[in-house]
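First comes one chain, alone, set out as structure tokens in the form predicted on its own.
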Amino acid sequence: MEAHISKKPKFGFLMLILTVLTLNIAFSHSPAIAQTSGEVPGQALGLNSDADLWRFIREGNSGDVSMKNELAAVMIQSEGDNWRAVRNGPISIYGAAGVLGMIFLLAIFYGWRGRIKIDSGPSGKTIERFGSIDRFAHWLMAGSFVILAITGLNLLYGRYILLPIMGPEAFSLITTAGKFAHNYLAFAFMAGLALSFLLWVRHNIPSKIDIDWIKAGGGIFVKGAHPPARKFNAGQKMIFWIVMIGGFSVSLSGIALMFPFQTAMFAKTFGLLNVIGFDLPTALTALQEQQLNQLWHGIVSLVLMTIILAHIYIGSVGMEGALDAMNSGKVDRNWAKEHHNLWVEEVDAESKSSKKPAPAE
């Protein structure tokens, strides 16, 4: 009795061994079994393999997902990678190569030729040269632009150069509010900018006149040399039509930005680019219009800064009597006979044509 009650117990300790390794064996070798020739789990629909999965989502492929958002049925947007390269890489780089460039090349331009002066002495007499609305839509439009640009400046360059010195709690602070200052006075800007462009835009049509002044240089690099010109001269007008297609173009790539995934304005360009010749995409998302948005944004912004810097040093400390066409809206006229003796004389002409002759008596 003793040697029968012995001997169960050993039989299904072993029977129990046995289970356990077959089951160890059947569910630790199943996985490789169902993935052989690209199969998966339950015959389901997939993938080939982990590779292939991988490959899938890295591409920025979308799946299914029951919300009603198409971007949240992409799990990984390699664009933005592509996107976070350009940003940080070129743009950074070559627009502070641009903005601190130009700067160091007025500071030995006014080195080397010093502040232009009028050649003649001021006369004490004055020309009236902008009214009040045409200084109202310049300055609406230059002090809208600086603080975008430094506000602009702050989102690309802010963070390596002010977080260090601020801090985190008030660099978060100038930031924000930074940016709510970037996107209402963009507002102000598009007014500027459109109202400058119909007061002045019968002033900036280019004539033979302006091919003299450009092989004169302008007359800024030899003392005396003063080409002919009207109310704006070549220099003037090369920056009009810079400022007005520059801040259209930086003004839709803003809208676009502020108001996301509304437009399509790099397909539609690309479609026209693409009838002229060019092979550029046209199936983009709207993640990657967005992105294209910031990155356009953000290089006709950097070059607007870059020549601008140029205008603002001229129209202040590079030139005497410059900054009086914008403060007061007159100028000495000595200085317009200078720089624009033929808006001069036709001033001069009307003035003497609207004089009514004095009555007989």
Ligand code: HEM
Given for the second form:
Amino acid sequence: MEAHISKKPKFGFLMLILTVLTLNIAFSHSPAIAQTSGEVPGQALGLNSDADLWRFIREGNSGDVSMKNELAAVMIQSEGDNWRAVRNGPISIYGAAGVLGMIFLLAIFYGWRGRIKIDSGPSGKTIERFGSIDRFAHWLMAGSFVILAITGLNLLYGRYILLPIMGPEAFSLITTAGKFAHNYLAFAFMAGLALSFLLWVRHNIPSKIDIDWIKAGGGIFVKGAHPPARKFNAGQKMIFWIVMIGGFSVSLSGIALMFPFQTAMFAKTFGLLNVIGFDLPTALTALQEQQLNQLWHGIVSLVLMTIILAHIYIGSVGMEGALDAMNSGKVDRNWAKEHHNLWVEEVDAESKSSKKPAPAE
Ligand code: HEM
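Which structure goes with the form predicted together with the named molecule, now that we have seen the form predicted on its own?
Okay, now the whole complex, with that chain kicking things off.
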């Protein structure tokens, strides 16, 4: 009896091993066979035609899942193909054309016009243009923008330019570091943007003299031409509003990318645009929202970079005396009179009135 009992587990154990091995061999081979021959293992046809089923899935339709997550019910999100094609196609191509085209145009302009000089020469006397808080706001916004731009360009073009030069290890290291810098410095940019808006918005309200300034091409194409301007001329006002509106929009889409699947900004915006005659889809899934956020973030930031390049040029090498405004905060009086004559008059009038002795009581 004892001998009989002791034999049984051995046989059972052997059977278990054999079963596991058989199942292992069967499962490790069947999917491969099914994939190469295009048939379901066991010759089972099922109730539905495979072609119809896969077409349904390939078209991005959603099925049913017990998880409370609409994204999990979609096996193939077909818009992903469109998203990739637009990102790696037109956005990358036109973005590069914009940035490189602007550098090319500025180089040509510099070759033709040279550095815009102070026509009457430096006076040696200065006038305060920006206080320390203005300069802090500008450099917080500008410094973070430049790093955001470089790390963002690396995400779009790095794999084509840097990866072949530096290899996968070094590229992965700098891209990971760049991604962290991009995420955290975004908040510095937003703070700088908000502060600059509060400090300068009152000087950037459009006025009649802006039209004359634009008609005169800002005087930059003709030597010695200086259309009148207050603290900011029409060109600077344009830069201000482009930076504020573009910066705000890029910040919103950036936040949506950092905290994915939480926003429905595109469905809401499309709904508003439909009121004025557009016919845009408003039933967007969380993933479609995310893809649109990413494309929009890329488009707006590339447009901003292209325009900001012109600003950086004119604020540094392009014009004598301009950088002092954001460096020491004080500019030469002759520079100020030539480029912002009405502002100099206002400042002089203010300082005269503040120096006036108080009327005797
Ligand atoms: C990194 C190089 C940069 C340089 C050398 C530079 C230089 C300057 C200078 C000299 C001014 C004062 C102009 C004046 O006195 O009227 C200024 C103003 C301004 N900057 Fe920049 N800047 C740079 C980057 C940026 C960036 C990246 C942004 C935005 C993201 C920006 C936004 C502004 C705005 C909105 C103003 C006021 C409006 C205007 O003057 O156009 N700057 N900048």
